[in-house]
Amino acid sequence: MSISIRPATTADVEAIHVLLGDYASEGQLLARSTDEICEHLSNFVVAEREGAVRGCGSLEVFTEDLGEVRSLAVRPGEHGHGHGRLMVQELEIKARRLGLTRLMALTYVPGFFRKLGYRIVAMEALPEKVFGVCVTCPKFDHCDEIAMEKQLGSS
């Protein structure tokens, strides 16, 4: 069965909310309310197979050159089938179209992002994220995520 990556629609909001909530309950992602998902819906893509949402991810723009791969999640039991890779690749295409030259991700799975060309950087190398978003995070004083960055070439 083939995987399709497509822009999220309002029909996907509940599936995205549940998926992100499952990871948030394990401390792997920050929870996002359905209102927040709706507000940023145009930033989301979903991985779909056999008519069901199998994963989601979003692109957040920070500056004219920097964006973030955010809320990347794949349903448990679906790992290793390419959903995450395909969603990140689609978000990179979207980032290039917007004119971004760098993408970052905060992650607990650096090996996944390393395979896609990201490299580990110091959190301080991303002040747009740290001082724009991280300062309001409940984990700010004890963040255990790994910061990674990729320089985007032309598509």
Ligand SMILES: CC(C)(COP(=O)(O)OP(=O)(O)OC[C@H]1O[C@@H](n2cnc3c(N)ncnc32)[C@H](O)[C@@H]1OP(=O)(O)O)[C@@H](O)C(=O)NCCC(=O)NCCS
Given for the second form:
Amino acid sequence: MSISIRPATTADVEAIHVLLGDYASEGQLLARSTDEICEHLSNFVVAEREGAVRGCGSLEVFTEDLGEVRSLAVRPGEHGHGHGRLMVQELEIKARRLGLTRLMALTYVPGFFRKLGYRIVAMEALPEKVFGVCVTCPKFDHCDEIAMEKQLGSS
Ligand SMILES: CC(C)(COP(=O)(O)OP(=O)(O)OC[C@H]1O[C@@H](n2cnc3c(N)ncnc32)[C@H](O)[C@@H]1OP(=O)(O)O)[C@@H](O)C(=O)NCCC(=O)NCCS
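If the one shown is the form predicted alone, what is the structure of the form predicted together with the named molecule?
Shown next: the complete complex, the earlier chain at its head.
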């Protein structure tokens, strides 16, 4: 199965919007509007196979050292073929290039991130995220996501 990971373009905005919206309606991800996707488009990568977008993911920079893997989703029916792993690996390369030394994720799928070298951390270990962004989230005072983090090596 030949999967390619590439930077998202404006032609991908609608596909990303639909993909995230489907999971958001199930409460698995936060929805992002097309305006928000456009505004952060340079953060996004997409996974493509046979000319179609199968997944998306983004890298958000919080501080000089900390970034977040965000809006990571693979189309239903395409899970388990490596799209998610390849996108996270690409986001890690991008993060290192930017000078970040650690990446975090807030997730309901800790098993997936554990496979990629992330470990569970206390939410309080991520003050930049919690106090910078989460305060505006409707789930702020009853967040049930699991905080995970990975220290980025040089390779
Ligand atoms: C989580 C998600 C992105 C994973 O993408 P994927 O393409 O199915 O994952 P991969 O095929 O790259 O899997 C990589 C490894 O993680 C494992 N894995 C995948 N999903 C897993 C899960 N939910 N629990 C435990 N392990 C999982 C795979 O078995 C594989 O392990 P292996 O290398 O030993 O075979 C995808 O399932 C998804 O879109 N889920 C819904 C949205 C979501 O929850 N996104 C995460 C938001 S933080």
